[in-house]
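Okay, so here's just one chain, in structure tokens, the form predicted on its own.
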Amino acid sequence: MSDEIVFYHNPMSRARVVHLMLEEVGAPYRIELVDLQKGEQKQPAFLSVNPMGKLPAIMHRGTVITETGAICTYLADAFPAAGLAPRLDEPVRGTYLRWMFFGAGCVDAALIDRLLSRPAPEKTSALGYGRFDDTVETLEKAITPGPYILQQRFSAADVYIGGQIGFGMMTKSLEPRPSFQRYVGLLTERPAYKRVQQQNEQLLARLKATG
């Protein structure tokens, strides 16, 4: 069985975070472009991969993995040589998983609610993230004192959370606090990030040419 990863991607989607994770991991992967403008994500070919009809998705060793946080967690564990996740027997593994799941369960939903101007319900305890302001304060604490979530240790949690903070500031659903700007600025200086930016420009050109 081939160890190559098939990566279903569109640069204008959450798949950008997985693209960055793949570059950080350094494992061989092949991109399958999904044209969102043509609705290819809702066609039978892709629905057989992810019935939700959403990106990102990868296929590795005959197994499909979807959901950005799950893919980042999977890749970090599947390729331990990259050093992007603490080992199972390391105490800091708990901290790492805490923030990975916080990103998936709280940050993502909070930012989308703010982006779409959804009114907060009277009983915020029913929301997974509670209050938006509490989520933002907790997010800031996650990257403090830094420079990374695990302090001196860069991990998949930074790829995931960093992508969310960058998205939030870009869409103005998250205020550009100095701590967030510093953190995202640090991540964008990484070689993997610069490679992804260059590759995505080429992929967008391909999509435009076939549009």
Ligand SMILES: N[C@@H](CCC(=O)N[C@@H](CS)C(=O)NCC(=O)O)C(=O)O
Second form
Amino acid sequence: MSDEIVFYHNPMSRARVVHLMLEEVGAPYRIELVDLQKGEQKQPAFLSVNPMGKLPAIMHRGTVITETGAICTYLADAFPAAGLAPRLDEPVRGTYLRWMFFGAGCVDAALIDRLLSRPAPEKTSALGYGRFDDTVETLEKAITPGPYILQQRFSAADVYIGGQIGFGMMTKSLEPRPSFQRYVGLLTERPAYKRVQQQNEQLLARLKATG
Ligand SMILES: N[C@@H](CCC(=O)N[C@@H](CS)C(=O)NCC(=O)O)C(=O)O
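Switching conditions: you have the form predicted on its own, so give me the form predicted in complex with this ligand.
In what comes next, the whole complex appears, and the chain from above leads the way.
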């Protein structure tokens, strides 16, 4: 069975984070571009990969993985040589998982609610992320003192949470606190980030040409 990862991608989506992860782990992958403008994500070919009709998704060793946080966690574990996840027997694995799930369960929903100007409900106790401001404070605590979430150790949690903070500031759903700017600045200096930027420019041009 081929070890190549099939990566269902569109640069204008959360798939950017998975693209970064693929570059960080150095795994062999092939991009299948999905044109969101044309609605290819809702066509039978892609729905057979992800019935949600959403990106990102990967296929590796015959298994489909969806959900950005799950894909990042999977890739870090599947390619341990990259050192992007604490081992199962390291106590810091708990901290790592905590923030991965916080990203998926709280940050994502909070930022999208803010982006879509969805009014906060009066009673927030049943809302997974509670109050927007509490989520932002907690997010800042996650990257403090830094420089990374696991302090001196860069991990997949930074790829995921860093992507969310970058997205949040870009879309103005997150205020550009100095700590967020410092953190994102650090991540955009990484060679993997620069490679992804370059590749995505070409991919966007390809999508435009066929659009
Ligand atoms: N929970 C998913 C969300 C995936 C998602 O909403 N993807 C968007 C792009 S960022 C998408 O594919 N939208 C196309 C659509 O719903 O038609 C994750 O974290 O990966």
